[in-house]
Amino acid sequence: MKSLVIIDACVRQSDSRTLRIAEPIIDALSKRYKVTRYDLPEMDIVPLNPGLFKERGLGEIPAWAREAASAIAKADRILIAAPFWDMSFPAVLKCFFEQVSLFDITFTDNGKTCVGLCKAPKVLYITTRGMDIPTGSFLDQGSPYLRALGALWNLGEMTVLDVHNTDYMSEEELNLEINSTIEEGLELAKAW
């Protein structure tokens, strides 16, 4: 069975516009895929700092984050659930990508670059904005930066699912928009 790698940033948790459009896509995938899921608000990650940065050039790499990258360098999906906050997402996001950007892991180099290690040919970014703030915006941080760790990790393409500006709609727009979402993302799922 191939394997899928679920990323959640949501830190609203059951409170997330996001996970509303993620977990019902999850569901259908995880009847194909072998899933490993992070929830990331659960765990207990720091960004890196002098003490880690240090332990991290002897090779004292923390086990969740040795594991996690394995994984991801593994999978042959990645889906990521994370809302917009602060023009990208939230910065356990950034913290977890900071402890499993590991050197001969997910990248490694060739004496003049570096070259990714990891094999997914897709991947799926599954977010909500509450501003009017569309994907390809130079206002939506969020998807260009994950597209450029993709480029250093070998991630193939990106597919975003999105609903912008859910703080302005009333909770019937919302709920459709919602759910149109989903829709589009199981008919995603099918061939994915």
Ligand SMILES: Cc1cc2nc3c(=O)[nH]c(=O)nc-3n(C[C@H](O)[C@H](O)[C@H](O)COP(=O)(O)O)c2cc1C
Contents of the next structure:
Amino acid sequence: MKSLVIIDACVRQSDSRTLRIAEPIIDALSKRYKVTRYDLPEMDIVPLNPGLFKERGLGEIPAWAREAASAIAKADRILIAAPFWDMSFPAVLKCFFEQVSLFDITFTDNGKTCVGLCKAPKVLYITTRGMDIPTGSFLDQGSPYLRALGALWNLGEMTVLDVHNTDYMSEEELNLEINSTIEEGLELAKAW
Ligand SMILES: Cc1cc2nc3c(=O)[nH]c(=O)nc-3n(C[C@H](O)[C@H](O)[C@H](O)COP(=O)(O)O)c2cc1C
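To complete the pair, please output the form predicted together with the ligand; the form predicted on its own was given just before.
Following is the full complex, with the preceding chain placed first.
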């Protein structure tokens, strides 16, 4: 069975609209993939601080970070669920990337530049944005970052499933948008 790594950065957990979209899609994909899931809001992840940075220089990497980096490097698919915060995504997701972007695991170098060591040809990014900011707008600084990290790690094509303007539509409109995005995701999941 092929492997799927789920990275959940939905800080509002069970209240999260993003997770409401992601969960049924994750359920559908779980039937076809062996899933390894990281629920970041439960993980107490910190940024690289001076102590951790020094330890990294000595080759001492936290076991969880090494394992997560290896799972990401070996994964056939990667799904990221993260709400749109401060024009990108919650800091816990950046802290996670900082901890698991590891030399000779997710990337290496060839003496001239960095070379990615991951192999997932497909990434799915699920997000909801409070303001009316569609994917691709210069105001969306979440998806460009994830594409850039994908270039460092050698991840393939990224599909974005988004609902935007969530904070400024009626509950009824929001439910319709969320349900149609779930349908879109379930359709995608059949062949993804
Ligand atoms: C801390 C925080 C920061 C946010 N920053 C933005 C922002 O910069 N731009 C925006 O469009 N919406 C912003 N929002 C609104 C969320 O993107 C929106 O409510 C989204 O649907 C929340 O997703 P969730 O229910 O999965 O947490 C922010 C919300 C929070 C709680």
